[in-house]
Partner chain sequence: MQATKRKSVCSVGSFLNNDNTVGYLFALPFILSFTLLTLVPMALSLYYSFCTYTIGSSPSWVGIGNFFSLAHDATFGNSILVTLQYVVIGVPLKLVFALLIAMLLTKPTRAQGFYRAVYYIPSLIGGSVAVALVWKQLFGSRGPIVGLIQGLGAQGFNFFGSTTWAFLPLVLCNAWQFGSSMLIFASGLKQIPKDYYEASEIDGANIFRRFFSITLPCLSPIILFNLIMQLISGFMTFTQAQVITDGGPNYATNYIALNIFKEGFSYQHMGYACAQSWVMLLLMAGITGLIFKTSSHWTYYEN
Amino acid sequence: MRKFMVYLVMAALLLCSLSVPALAEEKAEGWNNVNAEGYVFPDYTGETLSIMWWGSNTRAEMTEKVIHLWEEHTGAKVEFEWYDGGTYWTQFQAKMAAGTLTDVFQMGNNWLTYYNTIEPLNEYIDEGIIDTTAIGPAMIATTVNQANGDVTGMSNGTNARCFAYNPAIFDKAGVEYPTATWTWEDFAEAGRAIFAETGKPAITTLEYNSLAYSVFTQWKEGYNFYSMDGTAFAFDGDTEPLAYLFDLLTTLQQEGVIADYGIQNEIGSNIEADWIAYGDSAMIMLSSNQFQALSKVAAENGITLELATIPRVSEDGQSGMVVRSSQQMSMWNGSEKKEMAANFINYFINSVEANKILNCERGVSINSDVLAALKENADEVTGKVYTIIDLIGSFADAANTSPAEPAANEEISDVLKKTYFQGLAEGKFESAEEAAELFWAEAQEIWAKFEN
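Would you give me the structure of the chain only, in the form predicted on its own?
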């Protein structure tokens, strides 16, 4: 009799478990669409969420406004902190070591380095808490771990590395503006003419590792610095492209055309402090989403800036440029507020109201509804960002990128700039060719450390 009763209870439990999906609330696709008429925000009165990000003062002002809106909508309290790009990672690593990361944090394409801290968002997307009905698969893929399909965050927007320039200084020096296919020879010629005219460095800020990676792609079809899946180098150990760039940029810096490293390091990651915003240089390299903050300061000084592509090795060759996720909003896997964090990310990425404030400063929105609303009333500066992204996206090789930077990349790129680019400028190597060969040897050693 007792056995019969046990079997009966087990059967009843099994029947209940099988019935759960049928009894569960069915939610229509897009149920958490924050732009829908009559949308009701979740009530988080009395609860606190924490968030951290890096960026300019302009970004901080925009982000704080959006945070306060979400607080009003939900009753939540948001504790937030923000830093410049360099300080952010120091703080992030300290919090990671102490197990005190914020519930939501801004993450870059270096997310593989911090992968063990990230909560995959697949479950929250599948359940519709993070609404992706207006986000295409290609946009979601920019933040996916290709090895296992984990969605590591929601992209804050797409961007591309490019150049900003001051047309007035080009005019003064009698130099033609950059075109969509300008070359490194054009770049050098323009820089020298501007330096001769003004007596000041024509170029103040460059992302040396990004330029090196671009030149590898430009050098030969099929070349890339890293393979698409981020598991290997992809240029057959050919150091000629790097030697070419080493020689070109070091020569220009020694001539005074490019600002020395003292000036560049003083400017650092604070885009609003760059000389170009004050009329003291003609060109800088930046990420397209930084253009708004830079242009805001420049406009205060009566300066109008434009955007241009990265120069090419040859006019009819590959662009070496890509459109990718600028950064992403990710969730800490140690958070005790995961559903709340997912709702915040959903609002931050998908809300038209929020993104009219954020105004694509972190990159061009991945949500088609948001982008359509913003394009209707885009100001001139934002319109220039849309234009450059559309142009770069049209290049045949623009898809030649991996959505993630390998874990070794941070150390490799740091060594590339500080040991080799700066070392050449300081005369520590006999030639660009020697520096390129030594870098390649060291890059392989660094890669091996991360493989083991």
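All values derive from a computational prediction rather than experimental measurement. Positions refer to the first chain, counted from 1. In this text, the rigid core denotes the largest set of C-alpha atoms whose superposition between the two forms falls within 1.5 Å. First, how it differs from the form predicted in complex with the partner chain.
- After superposition on the rigid core, displacement of the C-alpha of residue 80 between the two forms amounts to 2 Å or more.
- Core-superposed comparison between the two forms: CA of residue 336 displaced by 2 Å or more.
- Rigid-body analysis on C-alpha atoms gives a rotation of 11° for the smaller part relative to the larger between the two forms.
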Second form
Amino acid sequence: MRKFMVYLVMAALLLCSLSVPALAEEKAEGWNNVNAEGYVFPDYTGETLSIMWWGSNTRAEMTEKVIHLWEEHTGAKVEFEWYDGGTYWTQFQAKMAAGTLTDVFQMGNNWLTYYNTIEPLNEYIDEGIIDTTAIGPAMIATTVNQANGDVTGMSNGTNARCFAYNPAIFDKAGVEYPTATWTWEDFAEAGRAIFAETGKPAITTLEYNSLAYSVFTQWKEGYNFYSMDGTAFAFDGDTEPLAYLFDLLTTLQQEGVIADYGIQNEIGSNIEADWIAYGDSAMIMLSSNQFQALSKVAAENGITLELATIPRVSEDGQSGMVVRSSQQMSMWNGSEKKEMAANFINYFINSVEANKILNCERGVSINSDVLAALKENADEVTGKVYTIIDLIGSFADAANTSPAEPAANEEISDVLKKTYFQGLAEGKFESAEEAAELFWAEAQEIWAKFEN
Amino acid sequence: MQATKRKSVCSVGSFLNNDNTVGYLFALPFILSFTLLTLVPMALSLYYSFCTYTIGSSPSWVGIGNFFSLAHDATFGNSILVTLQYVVIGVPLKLVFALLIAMLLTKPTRAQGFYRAVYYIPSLIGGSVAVALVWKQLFGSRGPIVGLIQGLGAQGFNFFGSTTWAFLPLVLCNAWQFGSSMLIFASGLKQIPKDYYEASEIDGANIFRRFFSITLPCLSPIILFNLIMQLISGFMTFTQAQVITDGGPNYATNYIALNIFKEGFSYQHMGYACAQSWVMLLLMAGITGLIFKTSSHWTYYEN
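Having seen the form predicted on its own, please provide the structure of the form predicted in complex with the partner chain.
Now the complete complex, all chains and molecules, led by this one.
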């Protein structure tokens, strides 16, 4: 009996030693490149994969087409669901609590909040299942947790917050167009001149929290609202930049140059409803990937829009702008089909065929092959998006990837806007300085709630 | 042996045919769903209200810490105030509206049924997001109503941009859904004996006198019922504020339910949100209790 056991162990060892070289055999780099000629898709006949995302109708139509293509290629069945940006997170949390998240989900820069649901993709990238041969390290870095190197997802594309403007109204008011280094003073001057000319608010949408974060970066080299790893504030408790912005924007709003909060809230995230698309305002702030949808509506009203940078504190100072991941495809760590999910992400991010359909609506593709193919026959509007992203990417301080949004950010940014910006407009604070100091105190209190 | 068997069969049979058994059996679907969907979540939320809890992690006990923080929370205090404003202005407005239309529709005409149905429609669809969106357009900065007001000379006026006026469209949207109160009032009006009116007419009472001396007192139990129901739904108002104003500007329409939702789902303080809902429950119970207590002074029951 004992002898038999020895044989058995030896046989097992032999088998192991035989299979080691097979395991260790390196697959050729780029073996899972879906754009390669003669690429054979894995066969997932009879299997299902689930996916969820947020976005507009347009996005849903495009995404469904891509999903059907992948289903045809692999024989898999994909169950998908999508919501608007607000509902998405409620649904996400309900599924998270019930342990029924989808295998693949769209994730924002708030991934730190949902970190314990996310499967790091490092292993899949190392094995080459998610092919990164055409994706630069800087692009992968946009979705990396700087604290530990985890790849939290693959970016669906990059975007940057910037301004859109209507040159026709600038001409009418006799104001110069924004330049790449225009300042907040130029911004105020242009706004006032346009308001005097049209009698309507010149600016209808501003993202208050991200503007504030930008001004911190512009204020002094080394300042940032949050540190890059999202574990601390990074502006030495200096409330001066915020007071500067509070004062500037509140004054302009009280003069009527910037639309009141009611109008801004009415427009909300529905960019297609913005006054600028109907010729009733001259400037708005937006994310570059929203420009296509906005331009489509504007074109119907005979309006051509252009893109500009965010104004700076001083012409030769920092830009405060950043090219960041717009959103990403992440994998649920509770998924039972991780390899299949990785293959889907690989196709979604890297396939030229798929991205021709998706057309950078989620952001400018991070895959250089895809981008080259898309740029080749880009329409005029999409061309403007590529140009502004290239411009912002060329600013020295924009080389930083976007900081991770700490879990406290949702509350801090909401309070910044509703309690302080809106409270200052209502005269609830003595001065912009007081509002800035009180905000800083409350921001730290909120931060502390998330520490324990 | 056989006797005991028969007896036991008999007892099983009588158990099955027992009125209580049958009653519970028929009520079982309700009891189950009530327990699973109402009782258990309520018990859980009571537990969470004493914890720090984020969805996806395990709750940690903090005692009355949440309630202690609530006492110092200016945003929550403000949300109670604006909710009270909404309820105090909105509920009477809705009831007056409902009573007025119900009285107009008591005259038996052929079109009565049609009109009642038409006025009931807003109650069926009123709570929906679609109606809130319509309301947003109607009262919005580019809508016809603001256009009219601006045309009258109020340059730059905008309901949703004003902390003073933002609540008004929301209250009106609620008052517009008077259908169910109207139907209850209508059936109440039918119960008032005709001879009261005939007698008062002979005595020379005018229409106002008849309304205040006969209709209102006879209707008071119905008014009590409608008041309580509308108060409760008023306190729970959510959809319109979320869709139309998002609680703004500067928290002017940040009603309790909306505040709870934000704390729980946006800010990730689920325990704190649960504590807020329990405070809201106690507040509602207190006010309802107060109304019941005082109702004996102002409701009139015949016989």
